[in-house]
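Only one chain comes next, encoded as structure tokens, the form predicted alone.
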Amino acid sequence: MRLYLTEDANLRDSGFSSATQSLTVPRHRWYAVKEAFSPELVKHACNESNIEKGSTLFDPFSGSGTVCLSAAQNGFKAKATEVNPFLAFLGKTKLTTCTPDMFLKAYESVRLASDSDQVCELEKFSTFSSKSGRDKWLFPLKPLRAVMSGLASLEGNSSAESDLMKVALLGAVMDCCNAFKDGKCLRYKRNWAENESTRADFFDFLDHRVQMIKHDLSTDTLDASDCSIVEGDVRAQIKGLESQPFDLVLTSPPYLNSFDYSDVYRPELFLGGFVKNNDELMKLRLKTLRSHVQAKWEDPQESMFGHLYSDAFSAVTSRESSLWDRRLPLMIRAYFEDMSNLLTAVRAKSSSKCQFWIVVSTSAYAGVEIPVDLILAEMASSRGWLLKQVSVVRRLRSSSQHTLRGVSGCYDPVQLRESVVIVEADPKWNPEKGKSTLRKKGE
């Protein structure tokens, strides 16, 4: 079977793999996740797979809701899941919906309450605040103090204002963070510790996002009730998930990069108390798809992914001792039969037309390319789908840890790439032994 990647020029460099687009879209916008993918994705491939209004599409790895939130704007029943609450309360959220005034009202009440300069329990939680004793810290003492005031005065309402406030008040403070999102973690700002903000900064970006959530609800009226979130891995939740049969599934899941993106969204999950201390946050870890060496997995049983799979991993545990850490071959191997399994288990619960789009990045360690893209596309053909088309995104520049330092001293460049994989759900696949024919569409 041969693969190659395509140039669809409606894809390539479109800006559909970033959140970019989502900065000024009503409701997607309320939260910028820097990892999610654009709306106009989501459009494009309800347009390219044909589906009519009200067919039915799913995200396995919902992120901050894109697919539901799109679905629900645009006429399409929608289902989702997502294992890191934060993520999972976000999408949600953006699903709500109340009146401008009842969320006006909440404001009042949240804002008085924020006014409070009490002692919070976060002060002296790892590099939460100055008064942690670390050298660096994340938030000024003042918003600190200000947001979870805030936060407190919204316990045991679980009214929609409740959560839309709760997502303006997570927002505000990270406005003020020290630190910011880059890829695999919180990198703190230039100068920051002589440009904290104040607590009237909270307060300038608490109304600018309160005035933003206003404005949609009075604009973007929705009717979400054919879409939702689930909070749950996939791998646990798919088999025993309601729904119509997926017309469309659409995901990004989490990159062969090694990134614990429960790490990343640590702040966010202390703030809004979705986890409470360092071992639930170990335990969510734990739930996450095997893509990191942050946490102790079990070991994978599978290893029969396809020949490129084979061709890579034989090359990168070729080079075991240049490797920055020595389970990333288990890690590799793992990734692998968590997506594996997603795409048989994905393929039961699809109608005979669908289509599956996966937004994915290549990896490499050691100066070892992985191709992932290819390689799932590979995978899926055996798997229950017709592999339709590989298409490059945008290329991607690499880093120390995907390349293999010469004699030189230098580091060899890998060149990485972002892709689309679409496959079709094959009519001649049989779900009681779940495998298919390895073939391509038209073959």
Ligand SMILES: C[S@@+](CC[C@H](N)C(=O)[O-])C[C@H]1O[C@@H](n2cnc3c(N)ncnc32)[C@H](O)[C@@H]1O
Given for the second form:
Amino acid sequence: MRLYLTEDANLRDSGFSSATQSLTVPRHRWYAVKEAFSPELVKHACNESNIEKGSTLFDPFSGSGTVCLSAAQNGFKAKATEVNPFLAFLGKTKLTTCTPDMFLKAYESVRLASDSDQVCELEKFSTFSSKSGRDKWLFPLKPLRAVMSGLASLEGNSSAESDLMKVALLGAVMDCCNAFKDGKCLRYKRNWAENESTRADFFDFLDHRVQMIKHDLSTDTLDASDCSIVEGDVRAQIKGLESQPFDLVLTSPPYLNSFDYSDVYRPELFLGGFVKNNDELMKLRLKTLRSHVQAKWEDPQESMFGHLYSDAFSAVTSRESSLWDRRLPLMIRAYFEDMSNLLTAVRAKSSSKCQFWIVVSTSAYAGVEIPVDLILAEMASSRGWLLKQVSVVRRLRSSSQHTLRGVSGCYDPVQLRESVVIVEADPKWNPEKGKSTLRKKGE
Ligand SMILES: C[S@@+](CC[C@H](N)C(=O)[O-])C[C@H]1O[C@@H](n2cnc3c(N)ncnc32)[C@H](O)[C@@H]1O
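Moving on from the form predicted alone, kindly provide the form predicted in complex with this ligand as a structure.
Full complex below, order starting with the chain above.
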């Protein structure tokens, strides 16, 4: 089987793999999520795979809920899973219906409650405010107190308008945050200490967000009754997931770049009460795909993921002493084991004409390229799928974590790329027999 990259003009440098386009699209724009892909990609995949209106889409790694929301906005059904409870909540909330009047009424009472300057529990927690006694803190005290009072007033209220207000409040306090999300970490803004947001800034941000949500509720009436997001680990959920057979699966899994997204969402997870303490955060980390070394997950058992995997894995292990963490080879193996199981489990729930689109980037460790896109394509071909194409979306520069840590110039930087891997259901696949030989469409 020959594997090669294509440069599909519709996908290359289209902005499909970035969140930029979402910032202007109604509902998608309610909360910026950096690792989201574009709603345009969902439309493009629906067109290209020739599915009919009413067909069912699936996204195992829902993130901010782009697939479900785009499906609802374009007349499709959809199912998704997302392990991060804040992101799952965000995705669900973007699907809710509520009249603009009900929402504004909720805003009035939350606005009153937020006026309080009451001391809140989180102000001494970790690096949340100057009261923690550390030399850096994420939130100015007044906005933190205002948001916590507003959120407290919503407690015990499970209406759509209350969920919408929670999204607006969390967005407004993150607008006041002294740090911003930058890949795997929260990076402090330049001169943050001199430029901290005030209480008035917080209310301006909140008002801006409320007006945007109100506008979209009035202009984009949505029927998302056939679209839903399940909060949880897809590896545990997929077998029992109630759904029509999937007609199109479109997803972007965590990349093999050792980012633990639950860490970057620590502020929202704690502020929103989605996790109560560090033990709960650690339990959440253990439920995420094994794409990082920040949690002590179970060791992988399998290692047969095709020739491309074997070659890359041997090359990385031969440079073991140069790796910045000795568990990286195990992480690479565990990542492909998770993706292998997913490819098989998704195939079992898919219709015979289903296409599976995977947006993913390559990685590199100790100067060795891991061609994640091609490895997944090769692996899919022995797990019930036929390869259609692996198309480059954009070329990326290699980040310093991929070269040898602390020793510059040891290995040449590796140019990374983001690609879309497109496979389609193999009609001859026999789930009883398990793995077939590697095949390409038409062979
Ligand atoms: C690249 S992001 C997906 C972004 C999404 N396409 C969007 O448009 O917002 C990958 C997501 O996978 C989620 N994730 C990681 N491990 C998971 C698991 N075991 N089950 C379900 N979701 C998981 C992460 O929390 C993260 O939100």
